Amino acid sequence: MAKNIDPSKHDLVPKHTLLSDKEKEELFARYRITFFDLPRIEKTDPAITHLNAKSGDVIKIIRKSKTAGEAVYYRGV
């Protein structure tokens, strides 16, 4: 019998955040790109389930790096 397991509690799983309108809006100007310019990420991703996330949405991934400490990188749902 499988019980509820919530990935995003694993160590291994980066952090996933849900970006406001207004994030999105600053990411898409600093980096002057559209949301299609984004990879993308499936809103039934089981690292993303708990957030809700809807078509249009962007997450935004924190990963932790040898090098550099933290990467940042965005995916749109």
Contents of the next structure:
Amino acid sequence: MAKNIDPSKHDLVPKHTLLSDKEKEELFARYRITFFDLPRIEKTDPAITHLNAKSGDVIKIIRKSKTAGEAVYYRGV
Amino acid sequence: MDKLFAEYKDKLPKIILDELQEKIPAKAGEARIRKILDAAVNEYNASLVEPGESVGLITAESIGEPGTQMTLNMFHLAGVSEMNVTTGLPRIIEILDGKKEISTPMMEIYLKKPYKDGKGIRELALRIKEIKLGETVQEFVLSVAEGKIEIILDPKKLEALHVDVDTIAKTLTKQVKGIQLKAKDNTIVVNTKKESINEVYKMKEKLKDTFVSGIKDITHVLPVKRGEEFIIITAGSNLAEVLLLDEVDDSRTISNDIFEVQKVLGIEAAREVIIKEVYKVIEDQGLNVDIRHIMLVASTMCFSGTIKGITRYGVVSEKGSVLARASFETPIKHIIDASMLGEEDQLTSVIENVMLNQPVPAGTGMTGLVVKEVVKEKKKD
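For comparison with the form predicted alone, please write out the form predicted together with its partner chain.
Up next: the whole complex, starting with the chain shown before.
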């Protein structure tokens, strides 16, 4: 099986993006949290393998939500 | 006008902005639009959950109360299909407990054109279905004296299932060890090299169960028409392999096995599936639970990056406080473990403080009061 599944194409997979260090600082400052307060995501999660995230990175997730249209969520790797 | 809406992007959720943009007439003046938007922001802020609100408790009650009214009917037939699907309370328990092996795994396979319009859908469905050797066979002839099994295949079935003798022979040699076989026309002669009747018979049963084509674990396929298009519903689930098929629409095909979805599509997709599946059950029963409650539960289950059930092995074991863990289930085990490890309890959460008869950090108890003492400087004499 040469072909690989591309999870980002799937409707149920929201958009995952990697935050830069600066954005990370801003996020922590805005909500007055530390990295360990964030929900987590596995490094090997199929939806973020293409981002090559390292431990300590923060992933920004833009969900489509039924109640709010769009919802932003953050997960630490 | 677009610029004006962009200004409010951070203050209002997208769905409200979109609706407002649609409903406000284009000729409205800027000042008026601003007035409307400001009013919307006020209303929105007033409707938000207040900080310190015990949302988990409300969720538990909101799901628990209708749960008592759910029919305890475990199985019911969904329309004309012959498939049993777990619904009702057992299904909810299954999802929320994070059971790895669900009782009725299912998939909904959406297709690309031309299969979408029902063309060739039967053939495709049969190709997806897991086929065991036993289903293609007309007759097994056992020759006990020589330890041989002659498998006579049914040409009609072979044609219907799109497999040929050679591929079957190949898969057999690959999957069953210690046999030699020869394929000729529609018969395969297997030399088992075994002597007793028992062993030859056992080998026959083993061969019968050997998987020859299709996709593993998919035990039933059922093409149905949903809305405008045809889809295939399957019993048994193997998302990883089905998504690789060229004919399959890989943006909508979905399984009801949350752990499989997590493995193939990631934790966020799994969260969506949890919400969808729980909501489906509640809706089927004619009950009404706000989707936000289910979203909260699903988010909690997916907090750690993997799915954790609401059990003492799942989310409860993640709690920092010993007393909170002990208060759920198996208290003695938790207390003994904690004392052996010398754990400390900071009493930062609700339940520990309830135990100790102290104000809990929820609602108005969450805020502390900081007093800034003003010390007057003493006057110099």
